[in-house]
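A lone chain, given as structure tokens: the form predicted alone.
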Amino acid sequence: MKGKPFFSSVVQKLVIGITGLLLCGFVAAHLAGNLLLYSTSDRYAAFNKYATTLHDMTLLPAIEIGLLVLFVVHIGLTLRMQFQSQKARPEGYAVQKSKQGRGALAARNVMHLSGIVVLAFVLLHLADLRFGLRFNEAGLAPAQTVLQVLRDPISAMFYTVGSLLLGYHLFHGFQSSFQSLGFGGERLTRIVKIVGILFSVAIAVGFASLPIWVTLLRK
């Protein structure tokens, strides 16, 4: 019976790591598609073709449900692990009395906050570009819809800030995913950290560049 909580903890960490890396792959693929907006020839034909092909996919609803499950499982297990960790230390975080403990707690709090903002960012993105709840002008090509959304000052600001916080979240989450999968060793940890930094910066800059570019495009 004593081994059961440990086994449960190990399984949860593995699932968190796997779902985290799968979500990283989704984010990277999504960014690659969005960057086609920079191909402005023939009225954004490359992006329009990409978006139309994606939305016309027969399996798109199944893929979207799968992504939703990934998000729910990843977030749910992460919060559960955090709750279990707090419950196992009822003394009230004595480690917070040290400077290192306060720094670790602050980093966790920012990580959780960034996760909430990222979730709101995803929901706004779906509302705008998947379901057209805010901008739903008939007859617009996909690229025109994106430009219309990002030309809104409030949307542009939120998408920019959300992109940067996504990068921050990935910076910590990328490394944590590998740690959850049991990858260790000084050399491998250093490589994962470097790759994580490059990945998170590329994602943050890539996504944030789009609302900034659209704003400058108007002038």
Ligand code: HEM
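The term rigid core refers to the most C-alpha atoms you can superpose between the two forms while keeping them within 1.5 Å. None of the values given here were measured: they were computed from a predicted structure. Numbering follows the first chain given and starts at 1. Compared with the form predicted together with protoporphyrin IX containing FE:
After superposition on the rigid core, the Cα atom of Gln144 is displaced by less than 2 Å between these two forms.
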Contents of the next structure:
Amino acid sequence: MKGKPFFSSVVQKLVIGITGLLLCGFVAAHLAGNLLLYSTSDRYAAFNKYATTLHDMTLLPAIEIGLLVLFVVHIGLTLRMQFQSQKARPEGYAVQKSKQGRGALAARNVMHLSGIVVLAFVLLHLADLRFGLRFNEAGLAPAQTVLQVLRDPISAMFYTVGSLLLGYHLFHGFQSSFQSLGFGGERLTRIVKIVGILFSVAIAVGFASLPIWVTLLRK
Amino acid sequence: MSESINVTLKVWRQNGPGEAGRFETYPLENVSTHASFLEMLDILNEKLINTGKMPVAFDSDCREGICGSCGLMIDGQAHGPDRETATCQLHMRRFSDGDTITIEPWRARSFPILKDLVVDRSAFDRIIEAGGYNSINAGNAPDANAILIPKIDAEAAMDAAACIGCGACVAACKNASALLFVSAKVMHFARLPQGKPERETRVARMVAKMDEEGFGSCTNTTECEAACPKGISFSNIVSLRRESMRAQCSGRSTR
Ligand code: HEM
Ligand code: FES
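Please give the other form, namely the form predicted together with protoporphyrin IX containing FE, since only the form predicted alone has been shown so far.
Now the full complex is given, and it begins with the chain already shown.
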């Protein structure tokens, strides 16, 4: 067969779903670690211990590379998919209305936009805390470094908005990935949808609560 | 409810494939609320012909919701505002006096416009040709109950077989994806014993053809299911993905 593509659109979506779901696992684990900041006793001993253990892990570089690959594959394939779909309808409708009573800004319709904001947030976040490009005072305990970043109004704002939009991304993304994986019939899908809503709200509220807490209460 | 209404139609007019189109506005008075939507367009066309103008081209055949010929984007919704209703089953009592109704053709690169509201849906035929059939010799009609099919499978296959191939799923999908159509055809066969011998090649070929025809990629918005005049369930798409994976893993998908 001539010009046969290496993988079909169904396989492409499967890979997007797998990378999305693995990234969900990552953000859930990341949030669990971050929430240790709320244990303020003993100068954030719990968070500091967790952060130091994590940083000293021999496997850390491998995990970081794995995450990088997940992001690159996820973003690369979703962009490709988006591009293909735009080509599939070169001329749009004058009027278009959902039969599900959902607006143009429903999570499912703006995945690429919420994704791009999340990407911007992730990049700023990496610059701040992984590479210390904006704040690099030496000798601070991990918790102090984080608080220093979160006290910065620009970071606080970006982190809040980024967290909320990550939740919005997952509002559709979590349950969508199960369907991309071919998981579930009608009943299981209903359950997955409920879990997805709870998960996305937990992620959004959990992450966004930290910059808000630092800004409002930890002056 | 009054027995007749006045409406204004904004209709997409296009002389031929690839030509520039435009909306034309036609006021239509005293339309019976008992008229079907297509009868209303017939009335418009009679008026246009009587005044020496070109009638609006649109597809229809059975006008009883079973053939899949009709299909219009009505006020931004495939087949109009009702669920599980083909355009030919939509009636003017669904509209109010004074309404402006925008009528557009299905829009997708794979469904090129032939004229006005008529699109070329032969891409669907080519997907069927790629695998939507049985080519094994299934023998004569077996005795009743000689082949046992679990009721749940028989029901699900029948539900999938209800697809009339109208293209509303493509029209309503923001990605112009044809996956609901393809999944209905694939799962109709895959659930029945007669369809099983060829299930791996069928799903692989039909999906490959669908991609080749230039349809977009499904992002699970379920807008197709809401637009489908036959209520084909989105769960067919989820099943197609399992079917697709099963075929890949079996190593028999390319035979
Ligand atoms: C921590 C970060 C992220 C997580 C946890 C995540 C998670 C997910 C999940 C679970 C899906 C659904 C997959 C499916 O339906 O098969 C998804 C889809 C998608 N993601 Fe992400 N994502 C992340 C970051 C990004 C970024 C940075 C971008 C882009 C610039 C992006 C763009 C998209 C797009 C365009 C889709 C497909 C949309 C659709 O199905 O309509 N994502 N993501
Ligand atoms: S004309 Fe046959 S389904 Fe509408």
